[in-house]
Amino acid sequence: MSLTAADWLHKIHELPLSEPVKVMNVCGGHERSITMAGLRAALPKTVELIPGPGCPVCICPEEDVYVAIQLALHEAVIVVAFGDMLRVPVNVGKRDIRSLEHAKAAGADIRPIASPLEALQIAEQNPQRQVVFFAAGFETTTAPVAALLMQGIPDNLSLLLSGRLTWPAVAMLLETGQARFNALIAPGHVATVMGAQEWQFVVDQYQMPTAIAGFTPVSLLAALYSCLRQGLEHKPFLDNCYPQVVTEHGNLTAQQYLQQTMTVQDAPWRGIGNIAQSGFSLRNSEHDARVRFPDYAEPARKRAGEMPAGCDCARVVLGAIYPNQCRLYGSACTPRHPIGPCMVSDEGACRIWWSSGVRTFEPSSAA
């Protein structure tokens, strides 16, 4: 018989634990769904649950947001991008249009799309426009793009990527000694491309506690019980808990589309800089939208484009404070009213953070 959510509870509760220990529970999803869960209440005091980097959204670079937006108001184009995109602010000033989403009010042709298919079929209905996919994701995102190249793309549509890889943010963490946790929760949808073997570096390099989970909560407590016992019993191991879907080596067809269509570079990350092998970037020019359009991106972005004055998004995607720690957080910025990208997305800490009932400021030890 399979353990209920009630069972694994029960099961950590019996865990001998004296000492705190501290999980990263790295992607967005995992904290949405531990979040309105209301998992965090129900564990014990001594296991603390610290949300990661793992919020597409939250860390594209300014600059990216920025071009988009210039694209649109100044090029005969259709911009389309991931929905929670439209939102983003931009480090402007209060009279200057901040984000696509004012952009389009102000007159500019931009469409939320949920799909890279979508991006196709606008272009295949425009046939007389130019359109210009944002693409801003992880890998479980850049892997349907990168299918869509494979197959073939109308000479109207181009790309402006911001894609990123999820594991070498994790990787700076460990190897600047700026982890905050010692044990991690890796996310299931990237395994599930990826394949579990590229969160085996955590184990054998760190020798940290490591599972994969899936976004119910059975599938999260059966993860956090895992990496509790492996430190209790200092035996860590990297334990896949969703093989419902994840296999060692991934979507093997999936990598193969990525390697024909994209290089990996070192890449900026909105308010933490560069990462290293963090960025996907095309192969072809031919249908990249920063070589056909006019460079938009200016080098003061680079010095702009960090997070807004007095955000600390920055500090809550690394896993250094919680949202409610951050100074704006619930009075200057709130989901109606987003300064960070944090409170934008559904991904994003701050935003689940609000939207769960979390409204109080809790000023961070850390700060």
Contents of the next structure:
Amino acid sequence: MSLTAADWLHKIHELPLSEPVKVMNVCGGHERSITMAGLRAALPKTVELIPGPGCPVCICPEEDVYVAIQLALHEAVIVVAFGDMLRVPVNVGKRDIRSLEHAKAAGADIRPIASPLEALQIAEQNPQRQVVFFAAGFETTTAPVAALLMQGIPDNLSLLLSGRLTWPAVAMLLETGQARFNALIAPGHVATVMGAQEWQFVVDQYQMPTAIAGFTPVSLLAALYSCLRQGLEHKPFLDNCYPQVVTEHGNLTAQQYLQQTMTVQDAPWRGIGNIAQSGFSLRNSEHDARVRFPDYAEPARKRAGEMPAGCDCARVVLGAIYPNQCRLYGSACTPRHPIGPCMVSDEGACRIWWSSGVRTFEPSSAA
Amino acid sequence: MCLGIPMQVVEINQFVARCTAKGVERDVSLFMLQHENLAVGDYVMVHVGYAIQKMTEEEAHSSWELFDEMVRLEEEALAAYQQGNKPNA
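For comparison with the form predicted alone, please write out the form predicted in complex with the partner chain.
Below, the chain from earlier opens the complete complex, with every other chain and molecule after it.
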């Protein structure tokens, strides 16, 4: 018989935990389930759950958002992007256009989409026009983009690709000694596509308890229990707590599409800088919007690549602070008037915390 | 956009399947599941319009319950906030 969430909580409370344990997750979906189900309050005081780099919108390079806005404003194109990207602000002067949404209001043809298939449809419905698909996302979103390319896309469709890999951010935190966590809950759907084995390095190189979780409280609590127990027994291993869809090697067809259409390179993360081997680039320049259109990047622009002034999203993303430890949280920065991308995206930790009812700046909730 | 939604296949036309989840129907690409032998009635995990993995009916149902629960909790949190405070202007 399978255990309920209450059973798992009971098992966790039975563990002889004496040392504090900090468990990081790297998926906005995990953070949403943890926060909405109120799991933090139900856990022993020694156990801390830290939201980490799990929001692709939050770390999408500011330069890329800026380029998408400039393309939409200055070229006769239709820009399509995942809906979350439209409200992400860039660092420009007060009178300048600061988001895709703002550019759309100023007359640019910008259309939110929910699937790469919609980008294809819009290109097919507008054969006389150039369509630029601004494709930000982690592996789960970039693999479908690769599938789209493999199926063949019309000449008038090009990609402004900002795809990123999840594990290199965790590797960077561990390598540079910035890791504030001592156990990891690995992302279930990234592992579904890329395979459980991608996370083996956390165990092999850092002897850190690691478990792959699904998105129900039961799956998350099972993964947490596994991490805690691995730590207590000093026997870390990679535990797959989401075997319903996660396999050792993942979706090989999807990985093959990624390999055939893209290369993996060092790439910038907003407010964080370059992370080794963390970004997807198009192999073929034929449908690359960066090749097809003039370069609007303007790297000398003030605060290019950075988070907005005063915004602590970069540290929230890296799990260095909790969302409500940012000074702007809940006052200057709310979902209605977001300053940082973590308050814009449904997968941003700030937005998730705010939606669950955490409303105020609390420096004292420091770990 | 990383959130996956389990859907049930109701019709297959080569690489595109008509799928349903809780009364909502959508076309889903099966292009990344070419290695699977999918049939009408099967459940798939769907990400941004693409099926990324086949799954069991049981897992699909527990995910749907989770979505319902999260929507309910968010609505409650919002209602509690609006009762207790003025909404942020």
